[in-house]
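Consider the single chain below, provided in structure tokens and representing the form predicted on its own.
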Amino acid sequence: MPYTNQEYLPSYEELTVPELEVTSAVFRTAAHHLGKYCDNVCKEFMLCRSEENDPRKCLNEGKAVTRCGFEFFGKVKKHCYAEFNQYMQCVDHSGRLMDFKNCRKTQATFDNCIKEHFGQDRPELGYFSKVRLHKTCRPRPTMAPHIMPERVPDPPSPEELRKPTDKLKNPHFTAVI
């Protein structure tokens, strides 16, 4: 679908944000705490995307998610760098699947550091799969009115079907020539 001059297209500067340049081991190690730390910001972004159906209207919410990630990793670096690094090294070297089962001691040390400095517990198993309500300050978008199709006429009643019509003298047989 081509854009017209009346449609708003964001500038390159609006679209450009710094990226979190970290490896998959870093994300996998931080995933549970990062997800919980940025939970409301992420839900706000996803709610915007699902309600608006236009990614241009959710640029600020998307930037807030990236900002939250930077904030989280900055706090981890400041307060829990050694604990995180030990845990991440263990996860990174635990095989190609980066399994957590061999890293429970370093995980507990990192979890305790997060609890102490962030006041946040590790989310329980299944936390992100649960339905969690989100309260937003954004105004609800106005939906376009749904245009209903014309009403389908009722089928004829059995009495109307039994009545002979002027067109048909014999209702059982009609010849078309």
Partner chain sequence: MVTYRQDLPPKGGFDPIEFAARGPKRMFNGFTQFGIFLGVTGLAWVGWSYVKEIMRKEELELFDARNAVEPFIYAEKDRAILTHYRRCRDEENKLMKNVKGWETGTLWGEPVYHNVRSRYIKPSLEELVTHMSPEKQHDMIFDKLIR
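Having seen the form predicted on its own, I'd like the form predicted in complex with the partner chain now, please.
Below you will find a single chain and nothing else.
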């Protein structure tokens, strides 16, 4: 382990939160609405992650993301359980890539339910694939100062070297000459 005891690693209490224990099919089914519901939180987290390059510093943002996911799935379970399950079954058995193209009917039912209870539309095609700007109040991260070792003294110039020095007084040196 390259981490010494002085370096910061979050404790188990900080790291233990209820996780979203759902399969890929559920994520794939909910993806567009989930992404739009938690848009701001997700953008904040991903910005933090790419700016800091350090998972230790983005724990709170990550927890907010998971909490938002819980909120969304709880609401879906409360209001649109049957529609969601129907759509999820279709997507799960849609094919190798879990395509949406075979499930337009069930998708429309689910979308209507979401529109009714959440008041949000399905985001337009390519919404999550384009560059989206995000305004944050988190300060821009700065690196710790890089403390360099002391500068090595310059070598003597040729003129200095040519001057007669104390070396000539050295008996061994003169003996060699």
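Here the structure is a predicted model, which is why all the values come from computation and not from measurement. Positions refer to the first chain, counted from 1. For the two forms, the rigid core is made up of the largest set of C-alpha atoms that agree within 1.5 Å on superposition.
If you fit the rigid core between these two forms, you'll see the Cα of residue 36 move by less than 2 angstroms. Shown in the overlay between these two forms, fitted on the rigid core, is a CA shift at residue 111 smaller than 2 Å. In a rigid-core overlay of the protein, residue 54 has its C-alpha displaced by at least 2 Å between these two forms. When the rigid core is fitted, residue 131 shows a C-alpha shift of 2.9 Å between these two forms.
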